[in-house]
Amino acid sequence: MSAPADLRRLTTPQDLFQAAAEEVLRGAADAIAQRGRFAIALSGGSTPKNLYTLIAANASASLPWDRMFFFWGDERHVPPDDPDSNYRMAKETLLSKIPIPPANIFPILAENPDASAAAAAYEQTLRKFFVLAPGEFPRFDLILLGLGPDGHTASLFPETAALQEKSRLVVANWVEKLKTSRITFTLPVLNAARCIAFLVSGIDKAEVLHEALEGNSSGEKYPSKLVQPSDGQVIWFVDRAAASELSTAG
C-alpha cells in the first residue's frame, strides 16, 4: 500500500524553488549520514531549471559533493549540446557551478542514434552503480519529477507503451504526438524510490494538477497517477497558481 502524498503548498514560484531546494539538501544530508551516499535523478523543464539555479547559488563548498551522484529520470533523444537536452540544462544551471567530481555524473548517452540502445546502455549503468541482482530495481534516494500539461511525468506519456513495462529499468518510449522517442525510467524504477518530489508551478498546470490529485481519470490517461512508491514518500511542491483548482483546503 503506497503512502498518501504529502502536498506542500507554497505561495509563489520562488517559494516553491526554495522549499524544494531545502528538501534536496536535507535529503542529501540524511542519505549520506545513513548510507554514505546520495543518489538523485534529475528532471528537465522550466521549474527544475529554476530549482537548480537556486541550489547552485546557495551551494556550499563544504557539502560532501564527492558522495552525491547525479542521474536523469528521462532525456530527449538529442546530443548533450542540443538546446533541448535535459543534461545540458542541468550542466549549465547546476553541475558546472558546484565542485562535483565528473565521475559522479551519469548522463544518458542520448546522442546514440538508436534510442533503444541508449536506453539499454543506461539500464546497464544503473545495474552496475546499484549492484542489482536480476529482478531488482534501483532505490534512488530522491527522484525529481514534473507534471506535463497532458499528465505525463518523466517521459511516461499518456497511453504509451512504456506504461506497461514491468521489468526493464529504462526504455525508449515512442511518443506519437511528438514523432520521437524519449528515453525514460520506467514506473517500477520510480516506484522503488525512497522519495519522489513533484515540482508543479503556474496556472497552466492547475487543471492537470487537479486531475492528477483529485480526478477520476485513469493512470493510462494521466501517468503521474501511477507514481505510487510501495515503500517511499511522494511530495508535491505546488505554488498557489498551480493549486488553484484543488478542492482540498490548505
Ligand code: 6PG
The other form holds:
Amino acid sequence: MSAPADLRRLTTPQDLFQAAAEEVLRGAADAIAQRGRFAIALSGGSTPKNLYTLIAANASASLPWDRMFFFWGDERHVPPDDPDSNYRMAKETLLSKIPIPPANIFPILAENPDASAAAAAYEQTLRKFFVLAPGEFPRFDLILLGLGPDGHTASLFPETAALQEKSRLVVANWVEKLKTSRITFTLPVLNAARCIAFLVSGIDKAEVLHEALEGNSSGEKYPSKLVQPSDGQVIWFVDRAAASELSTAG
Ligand code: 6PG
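Can you return the structure of this protein in the form predicted together with the named molecule rather than the form predicted alone?
Now the complete complex, all chains and molecules, led by this one.
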C-alpha cells in the first residue's frame, strides 16, 4: 500500500499538535469564508488533548467562534462528567476556554442508559443541523480521528458490527473486548467529510501506523483503512516516533 496522499511527518509531538492546530484554524477560516460556517467533529482519547489545549491557548477572541459548530465523532457510553467522557475532555481542554456559544456545541447524550437511543438521538441532531434529506449524509468540514493500537478509529473497532453499517449516521457499537457499547459515526459519515485529519503520536503507535498505511491486512482488521472520503481530503499528522516503522522515506 503506498503512502497516503497527504502524510505530514512532524518531528516532535509538539510539532504535530502545532501543525494540526494550524490546519484546524485554516480549515475553519476557509469554511466560514466559503459557506458561512465550520462544522467539526472532535475525536477523543488522549492524543487530541494537547491539540485542544494548544488551540485554546492560541485562538484569539477575534476568531468567528459563533460560526463554528462542534460535534463528536464518537463517545464512550458514560455521563458527561465521567473521566472517560470525550465531551468532558474537550470541554476541559478547549470548549471552556473559548468564547463559543453553548448552542454551537452538540455533545452525544451518552448518559442515556440505552446506547442505541443515544445514537438515534444524535443522528436526529445531525439530520436537523445539516438539513438532510432521507438517505443523505452530513458533510463535515473537518473530522478529527485518532488511531487505536488495534487499528480502530472513532469507535469503529476491528470486526465489529458498525463496520458494516451503510445507511445509519450514528450507531451504538458493542465492543466485546471492552465489554461496553460505544456511540460512533458510521463509515458513510466519515467518508462524506470534506477533510479527515488523523493524529498519530508516539512510539506505541508505530506498528499500527505501519499496518494502517503500508500493511496488507483488511479494513475489517484495521478500520482506519476504510476511511476513504469519496470527495474529501485525508491528512495524516504523524510524529517521528509514530512514523518510525514506516518504510516510506521522508
Ligand atoms: C476514543 C477515540 C478513539 C481514539 C483512539 C486513540 O473515543 O477513544 O475516538 O478512536 O482516537 O483510541 O486514542 P489515544 O489518542 O488515546 O491513543
